[in-house]
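The data below hold one chain only, encoded as structure tokens and taken in the form predicted alone.
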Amino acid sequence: MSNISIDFLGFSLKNPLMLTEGPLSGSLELIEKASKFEIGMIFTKGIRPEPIKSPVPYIRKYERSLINADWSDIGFKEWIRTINSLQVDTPVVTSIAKNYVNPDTAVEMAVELVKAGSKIVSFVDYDPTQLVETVKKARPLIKVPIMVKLPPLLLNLEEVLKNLVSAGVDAIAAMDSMGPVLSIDIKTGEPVMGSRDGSAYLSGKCILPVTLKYIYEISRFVDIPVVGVGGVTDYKSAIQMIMAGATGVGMVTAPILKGFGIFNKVASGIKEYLEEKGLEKVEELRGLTHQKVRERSTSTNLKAEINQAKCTSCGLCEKICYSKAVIMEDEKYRIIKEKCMGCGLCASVCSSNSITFNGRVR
């Protein structure tokens, strides 16, 4: 029987899935509701000093993703009461919206949250230097684990991570939503979001490849737990995140669009995958991609091949082949090897999974 539980900062989690910062963890009632599902850990919505409401509308579906401009919060005093009142088995991380306060205030908030019962504190900011300073100030005063959530695409990533570890951070989450972005209503010309200039942030399925690369790089540079957040919508994307090096896997957009039950579905999918692969623990998948990259070799001479027995003659490969290497012959498609560029696009659109490269499925 495969085991999908993990150890995370001294806590035994029933699975690596985490509800990270967002509208679904913005109150006592929502956290209590979330705790009834297959969620290993819950991060509160970003905690701000005072209550605030976002201009509406502030969340909109975008393809299979979201754009959002949700800055609302119940305020620090209410969060203190909430943490004092929490009685759930799922470990809860109190996430401080550091970008709205200076480091000293953020540390004061963290100290009070720990006094109220917080077991893990996380700081979120788009300025990494502020995160480093905050962790450095918080570390001598806070005995519980400290996390930070990084903004997307830091150019000086290795340096930032080194400074955070030196400052005393215990775990890294990445990444925050990408942006700012803009979506426009072509009927009126106005932005669709309620914020003053229509600015919002992008999350969900469309940012998965960006997040995967980010987590892959972060886990190269640090030997502390990493939580991958951004683009996970099913068990396959969760497994990719773990293979890239993540210890925990965060989800926000998927449960907003599909409900908390998506956690149960993803957890079940991970367990079934492990059993199919004959693996005992989910930890056996962690960082697998790093190993594969070290072992792999590259080639510039792979050619596509079509398995005639599997080919359904849907014609997609011929339609998208820019080198015109796919032709129809005897009512079946085949590859002209001399024309094939080996780009791989045909295999990625093949509906019957009948295209390989030199015998290897791409």
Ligand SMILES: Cc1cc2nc3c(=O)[nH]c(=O)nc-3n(C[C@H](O)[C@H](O)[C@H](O)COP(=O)(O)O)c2cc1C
The other form holds:
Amino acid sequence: MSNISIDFLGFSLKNPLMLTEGPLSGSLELIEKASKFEIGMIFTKGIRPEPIKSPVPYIRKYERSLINADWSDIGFKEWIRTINSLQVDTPVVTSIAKNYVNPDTAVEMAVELVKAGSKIVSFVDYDPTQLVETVKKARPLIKVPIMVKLPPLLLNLEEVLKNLVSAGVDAIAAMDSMGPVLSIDIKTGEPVMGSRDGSAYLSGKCILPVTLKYIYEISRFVDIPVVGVGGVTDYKSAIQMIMAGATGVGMVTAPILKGFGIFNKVASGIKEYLEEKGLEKVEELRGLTHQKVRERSTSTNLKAEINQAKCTSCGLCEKICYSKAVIMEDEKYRIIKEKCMGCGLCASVCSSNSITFNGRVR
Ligand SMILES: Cc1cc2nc3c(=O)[nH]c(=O)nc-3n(C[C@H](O)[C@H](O)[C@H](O)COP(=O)(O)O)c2cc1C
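Now the other one: the form predicted in complex with this ligand, given that the block above is the form predicted alone.
Zooming out: every chain and molecule, the one shown earlier first.
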């Protein structure tokens, strides 16, 4: 029997899935509701010193993703009451929206939250030097685990990680939504989002490849647990995140769009995948991609081949091939080897998985 529970910072979580910061964990009622689903850990919405309402609209669907400019929060005093009265089995991380306060205030907030019963605190800031500074100040005062959530695409990633680890951080989540981004209403020319200049942040399916690469790089440099957040929408993307090196897998856009039930679906998808592969524990998948990268060789001169027994003649390969290497002959699609550039695009659209490159499926 496969087991998807994990150990994370001294907690035994029923699975690696985590509800990360966002509107679905913005109040006591919502956290209590979330705790009834297959969620290993819950991060509160970003906690600020004062209650605030974001200008409307602040969340909009964008393709299969979201853009948001959601700074809304119930305020610190309400959070202290909330943490005080929380009675859920799922561990809850109190997440401090560090970018709105200086490091000293962020640490004071964290100390108060721990006094109120918080078992893990996290700091979130787009400025990594502020995160390092905050963890340094928090470490001697806070006995519970300290996490940070990184902004996307840090150029000096290795240095930031080294500084965070020597400051005493216990785990790293990555990443926050990507941005700022802008969406424009062509009827008026106005920004779509309600924030003054329309600035917003992108999350959900379309950011998955960015996050995967980020998690892969972060887990090359640190030994502490990493939580992969950004673009996970199903069990396949959750497994990719674990293979890239994540211990925990966060989601918020997917449950906003599909409901909390998505966690149950993803959890059973991971379990079935492990069972199919004959694996006992989810840890056996962690970092697999690092090993594969070390072992693999690359090739620049492979040519496409169509498995005629599998091909359904849907014609997608012919339509997409920019070097006109796919032709129809005797009612079958065929590759002209001399024209094939070996780019792999045809295999990625093939509806029957019948295109390989020297036997290797792309
Ligand atoms: C509507 C919305 C509100 C969010 N609010 C917060 C927040 O208060 N604090 C925070 O650190 N991240 C916040 N995030 C970012 C998410 O926690 C997460 O890092 C990001 O959305 C990527 O994950 P996803 O693709 O699963 O949504 C928010 C995201 C969304 C979509």
